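Only one chain is given next, in structure tokens, and it is the form predicted alone.
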Amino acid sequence: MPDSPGGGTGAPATLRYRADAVVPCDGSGRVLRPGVVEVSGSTVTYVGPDDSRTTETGGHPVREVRVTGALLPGLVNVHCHSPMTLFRGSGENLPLDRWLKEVLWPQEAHLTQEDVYWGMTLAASELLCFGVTTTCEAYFHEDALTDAVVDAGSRAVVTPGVLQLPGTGSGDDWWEARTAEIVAFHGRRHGQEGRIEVGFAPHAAYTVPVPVLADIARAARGLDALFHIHLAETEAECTLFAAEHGQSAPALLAAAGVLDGRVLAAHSVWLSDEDMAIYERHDVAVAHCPQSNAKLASGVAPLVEFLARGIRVGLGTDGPASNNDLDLWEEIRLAAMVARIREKDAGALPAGAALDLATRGGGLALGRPDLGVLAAGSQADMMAVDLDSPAFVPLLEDGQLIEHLVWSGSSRLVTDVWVAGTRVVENGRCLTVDVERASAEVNTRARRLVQAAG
């Protein structure tokens, strides 16, 4: 059965992980050799050392749990368009603009809700066991997505997309019937089973009018739910934006209040001087996707200047159709490369600060401080690595464990995993998910929407 704190009546039972180590990710860049997690129903209420603590936590009695290797914060994946495991592999080599318009929103036009749903599925069997405990989902048939990961154990911030695809309506009034039904979708499902958040995730200010932007945002607002946008993600996009209309888009939404509540600008590649300074302004948080933005091609965002003006930052996959997985770990190495590159600097985004992008930098993107962190009143989401195998040989100093962890440690490692308290992955199985039926039922229904779409 998952470990799971909770049961009975009354206060919920404490479990005591015991670890090799702990590394709690919590911007001080301790590890624990050996360390200690307590756990009391899904909240984390202690970390520190493993200093023989008693067998007792205010009175009440604990389970001590052993594990083998080290405890981490599970990671935030701050973008992501997980049901797109429908799409793996398609439209490959193109361009971005090309890729959405050919390949992409054709197929995603005869999307059911059951397509989502096991596309979601499949998605979060991929991510839990990878330890991505938390996705920033940009999505349709947010029902059914959300469905998905309520029952695979997960967490999201569910973020309906708003688009409109061809086939899908037009006029006015399908934007102000969209935005209704996000608003009674977040009436319905926001904070379901403590592991879901909903926002709005109108896709971009080149595919939804600015005064629409400006209404969804006013929504959001009232709401104080996340408004999630793909900006300034490839040059050609800014450059037709700014002939359009004249200045960039960050410029103008910022001008039209888009601006003013939570958002999280994804990708964010081409922004000038000017543009970074409204999102210190604004506090606009970004989602960086390094290994998406490198496969289409779109550039290289200027990550060590967003992080020097204070830019709070996550990293995002982006979907499983343009990356093509959903393995964080990815990122974390890849983002501390090309920001090296970028700024030829070997110097450039230390280990650390390239693992806080994937931990409590997502959490703090997301404005969830309980997020990718381990300590006292965080959310109990965790991961545990094997530290036995040969990527974390030497270790001859603590310090040394971050920096494994980053150039040689990756997703294969990962054997257990948390969300909420209750393990959901148990020695690299995801216990919470029938991945041979999901995997099934992706391949069935992506021949279908192949052959649909023309």
The other form holds:
2 protein chains.
Amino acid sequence: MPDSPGGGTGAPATLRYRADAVVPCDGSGRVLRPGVVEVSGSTVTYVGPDDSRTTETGGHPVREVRVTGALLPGLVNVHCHSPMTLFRGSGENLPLDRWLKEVLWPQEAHLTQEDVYWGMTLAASELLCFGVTTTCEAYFHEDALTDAVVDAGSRAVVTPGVLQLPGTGSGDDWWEARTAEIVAFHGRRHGQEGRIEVGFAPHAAYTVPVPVLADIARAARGLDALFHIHLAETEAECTLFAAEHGQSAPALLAAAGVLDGRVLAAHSVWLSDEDMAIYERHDVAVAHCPQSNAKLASGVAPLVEFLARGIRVGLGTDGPASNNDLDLWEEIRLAAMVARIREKDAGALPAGAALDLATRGGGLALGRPDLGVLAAGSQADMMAVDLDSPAFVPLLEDGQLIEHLVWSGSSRLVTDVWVAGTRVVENGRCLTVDVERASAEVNTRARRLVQAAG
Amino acid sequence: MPDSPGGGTGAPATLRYRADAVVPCDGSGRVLRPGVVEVSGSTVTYVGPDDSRTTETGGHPVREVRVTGALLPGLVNVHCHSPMTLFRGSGENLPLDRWLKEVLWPQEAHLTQEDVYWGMTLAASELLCFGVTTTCEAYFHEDALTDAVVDAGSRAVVTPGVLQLPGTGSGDDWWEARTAEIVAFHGRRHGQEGRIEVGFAPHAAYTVPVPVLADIARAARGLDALFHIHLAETEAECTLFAAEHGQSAPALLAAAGVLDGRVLAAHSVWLSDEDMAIYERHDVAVAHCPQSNAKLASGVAPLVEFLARGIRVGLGTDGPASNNDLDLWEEIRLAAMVARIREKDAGALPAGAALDLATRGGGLALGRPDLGVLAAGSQADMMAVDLDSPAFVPLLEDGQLIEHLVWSGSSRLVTDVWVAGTRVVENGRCLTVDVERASAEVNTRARRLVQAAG
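Can you return the structure of this protein in the form predicted in complex with another copy of the chain rather than the form predicted alone?
Every component of the complex follows; first up is the chain already shown.
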């Protein structure tokens, strides 16, 4: 861990990373070749061209670190159920409703805290190696999940799931108790290590009663916490919901006051114009999950229209049981491809806009302008990308670097990753997780869960 | 090159590769864990479970090679213009017709043999590292292209392009001369090193007159050579063609006798039922290019219907200017995803069927049952895939290996690659190409071409 801040003095030492290129992803579209990122403790203090920094900074000692390749902000994965590495490749080729009811939920009812710890730990090693430094996690056994994130040196918005699984929850009182449990969890762990934020994740409008959703939304608003929900994922779900309630889920939730706080709506594939207007009015952010929506045949969300309306959008891999990896680079490229198919426009979602979704856009979707960007004041979450690859050839102008990152770049080119200023991946190897141990644990536990579900 | 066949004796020594798993991709869906592949010279002589091979083979000496991970056949990329690495990231965000006319063709008119050699060489290093051992190449300056393939130790079906570019070809005689040139090229290079096959690639029905296509098809049939053409790629192209000719391109080509030989139709996105019936009757094979078709907003080809009709289908990356890499792993996964979007069916194109397209299916689409498969008599083109990755966790049954290869596998897991029995990639490093030199050449030449085109 050569780059941890030096101890002993009052203020942390400044580390000055000199890179062949810096892509700040700050909305400017600029590429600094070469570039400098300065980090003090867990925070970025300066980003600029290389030639501008030759002196000491503010009287504090400066240590120089040479980075081969390009520095980018760590990617932000805004919709994930990472511990589901335990269920990777389980129940393939089923549509969402059958997959949930026949395969997933019967196994999830048997999950233990330790299962979730190891599922999340294996996932964290994958995510970090891919350059994904923040995930927004919707899952159960939130203490174990948080332990794993803390231990892996990663960053997460942990939004504990609210859902009555067969055998683990039922009755009206259960909803209230579960909500209180998350409020207590928030008190206990929100802000831990500066890397954990806590929110709420009631599963969906078709699985959690609307009055319960309103109660949870009120609790979330009281804590200024993220309210994270699956919304309008499949056409069948939306048709059923409208038939039962006489209106769409977004309309009903808006009327019930559910959408008044910090709301993140995952999927949002099947929305009417009126639904989109509701998102716009309530500043609902979207977690766009193109690979999950394609693999499960849910459809293609109207991404271009979201962006035209100024709706905040980030990218999510969804869980590794429906994706099946946690590689956000693939989502960047796929988001552009399915947008072009949907819009019949080869100019829809240019490379810069696609990269923005996985970086700054993801941070903004979470209400976190300090994530997914390299700028003074942002979190020091970064990745170094190897530019010595045919993927970046030819490179005729600086701006082309962004085209290449999106269209021929890949997670395989990520060499080093830092979270909150600490290096967690070096030369492609995760420094914080014993991957062999985690793999063995997940294998054993996955086998037990399949057997337990019969 | 530790695994090249030992010289000196009359018959080549047999190499017995013992791998943690062998996925033969022979249509059986089986996974051998552990497994054995035996290779004599450039040919596979035996594939089976590990425990079945303990003795000498046919009196010849046997050398054992231990392979960590899974052995699969090398992937087959059935539609590519690999030297277009020279144009990677050039003219982004344009639809196909404007991209061809405004960006690409003006530069291609200035190409030299040396440009094509270096463009192909850089591409070959990428392809081999991704485990792609065969490409079907449609391009110009075919001698230089072939030199590069031979030098890189790769395998190609080289189908020289026939197209009048501004400044390089015009007039009726030109077509005849160009066809004669390809016939002579076939005589000169077909079969070279056992790794080069020669065919013909007239560009498209909307750029080459139908009588010329008929002449080329006749020449191809005379040599039993592949006739490789772009067909029904964009909706606009098909609408224009029908307005001008009163029928679809497949119908007109069938009537003109163009589809009577070994025909490979790239793209084939916009086909009517009658067009598909023509493909079926004429045994026309399809090069399905999902990423190129998505990126350029051309659409999604009716893959599931092709397969239901028994039409042969392989996967193509298309050229690196419209993809932008040559990673066939991405095409496998994308083929399944866009098929599911198109069919609204989460069970469309299961993993095994998707993998088949890039292996055995690709070989069959080229009329080459000896490619894309590990079986006695097939070419010894293989790749080793690292199984010590979270991508393969959990692994609860052998068959799940195929799900994982498709849904969480990636080119980054390819460690070693062999073509015709010779190792060309070792621990992720291409042994046959000086990648640094090739990158520098492509950078310089790309810059010159942009300037030349003004």
